[in-house]
Amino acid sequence: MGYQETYQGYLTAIERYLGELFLGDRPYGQLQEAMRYSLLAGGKRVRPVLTCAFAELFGGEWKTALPLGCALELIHTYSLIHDDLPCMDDDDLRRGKPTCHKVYGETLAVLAGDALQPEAFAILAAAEGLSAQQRIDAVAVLAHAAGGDGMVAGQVLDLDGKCRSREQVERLHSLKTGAMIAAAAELGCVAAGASPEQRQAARNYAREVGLAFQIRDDMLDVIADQAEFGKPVGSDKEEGKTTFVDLIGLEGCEREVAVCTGRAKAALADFPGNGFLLELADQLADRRK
């Protein structure tokens, strides 16, 4: 089966799995739909695409990876409804659609990204097909990746704006951006059971990708389309934030997409049965959206 057969087969049973949730008939069903319109939103679904693929890879089942690929995607929804919040990047526009809070407003905008966070870890609580330590250590990986030394620190070294040297901008992407994308591909790897240093593999591809692909959204804030970007265009320059483009220059960052995405392809050059994700490599690395 090729690159676009797999990826729309891992995709459909995401959405399918998603669009199950939070369906239940409540007096607070306002909160369930807040949460639904965020979730159900579209995008590419990169991460759960990650943990299925890492999955087969090592010879697990990709679809008893789906439920922990699912979870990490709440957390990711949660972060994006908190992210574009008045108090934070105050966005009106996520995927081409009204952001949560200007649907439903900051309150319940707050809370619907609240209530997403121990959701997911209840999904992991009770994956199926899994021993009780792969599900202890799915709830691991993703709290860590999700907290405070995670995505959640890197939104606070965002928001501080003291980032200005390449470093410092890479460190925030790897908190911000990179940590989510890494625990993506390892916790397809806990569900396949693999081994330290099939896991130290995925990890060293998924922080590649990710910053590949942080380089490539900072270069799609300046130039792409807004329709077909799905968000606002030049945002990062009238928040004052220090991109890649600042940095290197657009050329510049096609070379560094380039050379990242080669040594994410090299971390697989190893294990058979890695052409998807040396595809979905390419395919990100060259994304207009």
Ligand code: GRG
Contents of the next structure:
Amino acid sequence: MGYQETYQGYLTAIERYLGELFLGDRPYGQLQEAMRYSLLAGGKRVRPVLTCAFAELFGGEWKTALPLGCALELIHTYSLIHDDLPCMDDDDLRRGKPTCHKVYGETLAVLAGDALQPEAFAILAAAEGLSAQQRIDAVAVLAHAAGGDGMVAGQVLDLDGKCRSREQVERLHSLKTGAMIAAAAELGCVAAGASPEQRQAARNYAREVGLAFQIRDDMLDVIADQAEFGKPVGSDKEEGKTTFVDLIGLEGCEREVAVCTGRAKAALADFPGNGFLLELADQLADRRK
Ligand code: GRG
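Given the form predicted on its own, corresponding form predicted together with this ligand:
And the full complex, kicking off with our chain again.
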């Protein structure tokens, strides 16, 4: 099967899984609506795709890994809802649509983000086809990546705006964006019962892809077509953030994305069946949204 077909296969299953969540008839139905609004707003689903692909690479069933990747996507969605709030980045548009708080108000947007977090861990706790130890490992991987020494720490560093050097900016993004991308890959390893060496290779790949992803994000904030990007272009500059474009220029960014992508691919060189993940690294390096 080719790259596009494989991605589409994962994507269809991910959308179906997420589409069936939070459908119950509740007296507080607006909460469910706000959660579904952001969850089903057309994300690329890169993270759950990584989970499925790593499970498959290391001999597991990708359908067993799917709920784990979707659980992580719930946490990713909460982070975007909260990131867009007036007390954080104060954005009106996300994925080309009004942000959650613009549609449902700030209170419900905060609560929709809050509710998505425990729901993610409930999915991990109930995941079928995994041992109790695998479910515990999955909880630990996701909690660590999303928590106070992971994504939230990165967000704090980002919002206090003091990261100016390249080293500081890289650290910020390895926490804010990289930790969750690495966790997505590791969840696939957990589902497949991968060896420590395989898990390390997955982390190495994800670290490089995560950095390339962030550098590309900074480039897109300058060069993207706003309609395609789905959020305002130039917002980093407006917010006074130090970006990779400030630090090394657009051409430097392009070179750095290529270097990271090369290193990501090298991390998986020894594993037969790596074709999809190698192509995914290339596709992310060239992404336009
Ligand atoms: C609120 C605790 C808290 C954290 C927010 C992830 C994050 C931290 C903020 C998002 C800000 C941002 C634009 C980061 C750059 C890279 C990134 C994570 C982009 C969004 O991820 P995509 O491109 O989004 O995978 P889609 O829409 O495809 O899901």
